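In structure tokens, one chain follows: the form predicted on its own.
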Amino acid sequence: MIVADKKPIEEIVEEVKDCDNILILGCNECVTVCEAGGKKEVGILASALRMYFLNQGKDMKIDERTLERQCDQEYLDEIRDIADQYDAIVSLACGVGVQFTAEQYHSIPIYPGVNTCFLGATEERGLWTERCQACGQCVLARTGGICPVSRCAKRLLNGPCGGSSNGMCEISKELACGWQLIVNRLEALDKMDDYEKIFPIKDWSTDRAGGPRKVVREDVQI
């Protein structure tokens, strides 16, 4: 899952304070289910917005509107007939659903209504944590089903480094070592002799230093 948090109110303020008409566009995914970006949260910055630019007595209207995906032409288009009425957009999708929004909206500008985290997972209401950096490369099969690059703070494939005590990282007291985990969980599973191979240097282009990625699939294309 993508995980996102809202903005402050006053950065997205600054950023719409000259428009007379915005549309606050939702998205029915990630940022749904970590309660930053879905049809609750476009009500509540909407209502805030407008109680703001009502006390600084402007008549701004602001519409709202959540959409299934954002990263997706198909619900995009949903909004064809509408977009044009709009000074801008204030999207509350990640990063992937802001761009994808631009581009198919490209004389209208839109801006983010959230800072796109990482991909992780909700460990309890309230509480979302890393687990993945898509690297393009998985060796989880290798590591218990632990992740190294965003486990371990320096994304060691071959740990755990010097620096961990007592089964935390040096970086703070509160981060468990990722090898450490990973450790714990070859034991639980009988496969230490998987932590006795040493992995090879890594191929990072699969990961930014490629530039962007794209996965083509020739067998669903159509």
Given for the second form:
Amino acid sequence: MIVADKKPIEEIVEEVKDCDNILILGCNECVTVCEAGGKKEVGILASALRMYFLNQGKDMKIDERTLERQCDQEYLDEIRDIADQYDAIVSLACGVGVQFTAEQYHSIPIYPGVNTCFLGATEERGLWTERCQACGQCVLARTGGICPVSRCAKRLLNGPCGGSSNGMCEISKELACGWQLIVNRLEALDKMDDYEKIFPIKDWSTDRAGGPRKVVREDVQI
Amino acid sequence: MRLQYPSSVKIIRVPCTGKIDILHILRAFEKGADGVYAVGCMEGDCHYNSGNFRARKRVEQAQKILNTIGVSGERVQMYNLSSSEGPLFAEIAQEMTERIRKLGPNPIKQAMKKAA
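Taking the form predicted on its own as the starting point, write out the structure of the form predicted in complex with the partner chain.
Next comes the full complex, and the chain you just saw is listed first.
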């Protein structure tokens, strides 16, 4: 899932302080799971903002709404009838949702309410870690299901480098060396032969190096 | 025991303090409460294992939010006591009431009155 973190309330206050009427718009998908932008977080932010502005002597109307997704037009259409009445929308969706909302509603400023961080997993409640960088050419079949692009600080495809010591990465004593994890896993799978195969030069044009990407699937297009 | 405690304290019963959400606490202030305190079981004695620890974390988060928005976070507290400690319950109610008296009324309530 896409992992996001809450923005400080002060930062959101700064964006909306001149508005009289705003909508806090949550998303029921990834940001709900990582407890940054779901229905509950919408309620907390709206309540905090209402009290903050009331305390400042400003009677701001703050409405709450949470959509199934903000990265799909059909769900964003659900606010078509009400969007015009707001001076601004604070979207608690990931960067994709914020942008897609802005694209659908041209005349209303859309402000982000979270910082979108990475594609990751919930290791435990309150701890999310990166697992994928969406490079567009998955190599997991050859690396024991552990991604060298996202788990190795240098994104090495033939690692580890000299900075790996006692299974940890040189950039942090708390960060496991991705390649040590791969070797351990390949050993456990009895697939160390895979480790001996040198990775050819990776085509990074499917990563960000090729500019903004798109997936076109004619088979599912209507 | 027929113990006395301040009549300003309104009790809201929950199955476990783990049920208390930050939003419940914030809404209480939005609706004009001067203070909120959660009374949970002793730490380590939660019938649902970790409900009172969750409550403590949520109380701390609510304190942070309230400090940010200019309503003293001190108005929210968490207490732990066992169900047999009636006198301590009354004592805590007294202590919390005095704490809130010192802090004065909830500024949101006053702002609401001004706005109305």
